[in-house]
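Only one chain is shown below, in structure tokens, and it's the form predicted alone.
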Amino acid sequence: MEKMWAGRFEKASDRLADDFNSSIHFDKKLYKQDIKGSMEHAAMLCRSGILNIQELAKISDGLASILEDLESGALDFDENAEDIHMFVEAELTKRIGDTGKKLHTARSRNDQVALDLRLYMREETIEVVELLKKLTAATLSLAKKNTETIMPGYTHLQRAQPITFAHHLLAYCMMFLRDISRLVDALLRMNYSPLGSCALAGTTYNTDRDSVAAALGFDGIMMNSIDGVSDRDYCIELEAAFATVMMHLSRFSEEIILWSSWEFKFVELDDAYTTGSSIMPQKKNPDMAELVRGKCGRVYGDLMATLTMLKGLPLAYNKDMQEDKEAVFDSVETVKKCLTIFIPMLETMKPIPENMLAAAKRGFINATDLADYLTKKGIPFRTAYKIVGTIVGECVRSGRTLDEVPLEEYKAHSEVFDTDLYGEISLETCIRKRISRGSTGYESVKEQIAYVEAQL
């Protein structure tokens, strides 16, 4: 295939250099966006008097036929083409003749690829947002079924205080809502058209950039043509947001992996989302959750690759920027795959409330409530803290829980202890008395559920 930029050069480029320079094997993913952008560009050229109506019709029909043939499989991508833009233009010229060569008037591949990538990432990000909404809804549904399921809350992976399973799940709902907010916010900033910036300096033609931007669903145009072709901030923002999504999924995966182990056995994963061992017949491995956890690092790497690629680039366009696509494609595709598998895995996961409660009853997670009991009877908190710590130490040595200690032993530590302490340190009471907003208390959890529902 003859290079579109042939003319200046006296000899052909080296075959290895051609292969190294080519991006068709990955940027062919942008074919729909490239054709859509070209159709609107051609329509604008006609409105501006640069193309006549007959030329527009030929170009539009030709582009439509290329799209149809690519979609049906009747047309294969030419791997000898330098990139998707050159492929589409060459195929168009092959089909309609020299009129096809007029399509590239008043634009450059620099603003063309910037447009294609923005269109692609806008569509993909909207899909991620929808998946996040489904995940949030699935997590919320599980929470609503477990508002009275008591489990130990942890700090340092040590049993700390009693909470409800719903309260724990709602923490992830809040994370996912922030993920949605970050992506929507990034979409607002990226939704400006670079088309018409041309190579970097604009064009001498009297074009109408605003009408093309509006036709393509943008909120406006990039106001500086140099910025239009060199900006990849939106890639960084989206990759950072995707990395944060993956971090949240990885944390959730880690807990599901722990919860599904025999050491915890708080949940049972559905057989459809686990695997077995090639040698140990008893195994039921949480491989889907482990893969999600593992793929988090991959998305981190995509972000770092893009940041590093951009850090030393002078304005405006440089070939280094070809490296943005594989990273950003991989980032969004990985997030979508992980969300797509995570949602049904969560929907089919079965909590085991009796095991959560049994774990909550061991580990002295009501010790803080026992200290609060003393404080409310006039004992300074630090003194109460020391008394309860001493009692816990005795319980550890004797193998008892706090509610198994007889009243006379309590009174040996402080005369203010009375029979009402047993009601105060029951796990149900510990939950119910958490009345601050955002807490694990039953009323607070209801408020959190209502909040998530309203946000969705």
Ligand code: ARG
Given for the second form:
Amino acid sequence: MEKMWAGRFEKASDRLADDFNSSIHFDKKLYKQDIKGSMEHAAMLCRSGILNIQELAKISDGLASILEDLESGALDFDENAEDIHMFVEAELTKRIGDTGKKLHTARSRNDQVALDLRLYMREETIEVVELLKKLTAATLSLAKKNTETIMPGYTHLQRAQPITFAHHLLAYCMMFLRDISRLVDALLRMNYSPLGSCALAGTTYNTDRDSVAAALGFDGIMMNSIDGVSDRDYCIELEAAFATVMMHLSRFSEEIILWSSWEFKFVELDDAYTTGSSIMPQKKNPDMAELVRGKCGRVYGDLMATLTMLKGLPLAYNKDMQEDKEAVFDSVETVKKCLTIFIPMLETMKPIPENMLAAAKRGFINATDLADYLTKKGIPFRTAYKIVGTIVGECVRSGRTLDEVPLEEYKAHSEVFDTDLYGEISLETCIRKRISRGSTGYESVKEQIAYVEAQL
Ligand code: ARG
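Let's see the other form, the form predicted together with arginine, since the form predicted alone is already up.
Expanding to the full complex; the earlier chain stays at the top.
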């Protein structure tokens, strides 16, 4: 195919160089946005008196037919085209003749690609937000069913204090709500149109950038044409937000993997979201959760690739920027895939409250409450902490739990111990007495559930 710029050149480009330069095999994803952007650009050219009404009709019909044929499969992408923008323009000219050559007036591929990618990522991000809402709702619904389910809360993966499963799940709801707000925030900041920036310096035609921006659903235009063609901040913001989503999913996955092991058995994953082993007949592996954890790394990599690609680029457009697309596409596709599998995996996961409770009963997770009991009877906290530590040490050596120690033995450590201590260190009391806002206490968890519901 003859190059668009053949006039300036004496030689055709090298075949390998062409392949290396070409981006159609990944930017063909942008075909819809490219065509939509071109239609609005052509309409503006007509409003501005640059195209006449017949020319606009020809261009619009031509573009519409290309869109239709691509969607039906009647037209294939030409893998020899340099990119999606060149492909659509060449196809248009093939279909409608010389009028097609007028479409690129007052436009450059630099503002065209900046527009297409923004439109594409806006749509994709809205889908991610919807998936995150679903995930938050699924997590919340599991929490609502487990407000009385007692489990050990951990620090250092050592049993620490009793909590409810609902409280633990609500922590994830808070993360997902922040993820949503990060993405919505990025959407607001990115929703300005670069179209009309042209190559970098704007144009000599009397165009109307604002009306095209409005027609394409933007809140306004990018105010500096050099920035318009060279800004990829929104890719970085979205990739960073996606990386954070993946980090949250990966932490949740890690817990689900631990919880579904025989060592914990706090939950049972549905058969549909686990796999067997090719050799060990007893195995039921949490592959989906492991893959989500594993895929987190590639989304971090996508962010790093984009940050590094942009670092040191002089203004305005440089071909390096063609590398933005594979990274940002991979990042959003990975997040969508992970969310799509994670939601039903969570919805079908069965908690096993007996095992959570059994684990909560061992490990002295009520020791803080016993120290608080002494403190409320007038013993300074550090002294109380030491007394309880000594008792726990004795229990570890004698293989007992705190509620198995008789009162006389307690009294030998401090006179203020009394029969009420047993009620105070029961796991239900430990939870009920957590009255601070945000705590694991029943009232506080109710407040958290209402908060998440209201946010959704
Ligand atoms: N395929 C190019 C990209 O993705 C489109 C812009 C090309 N602009 C240029 N001046 N060569 O960045």
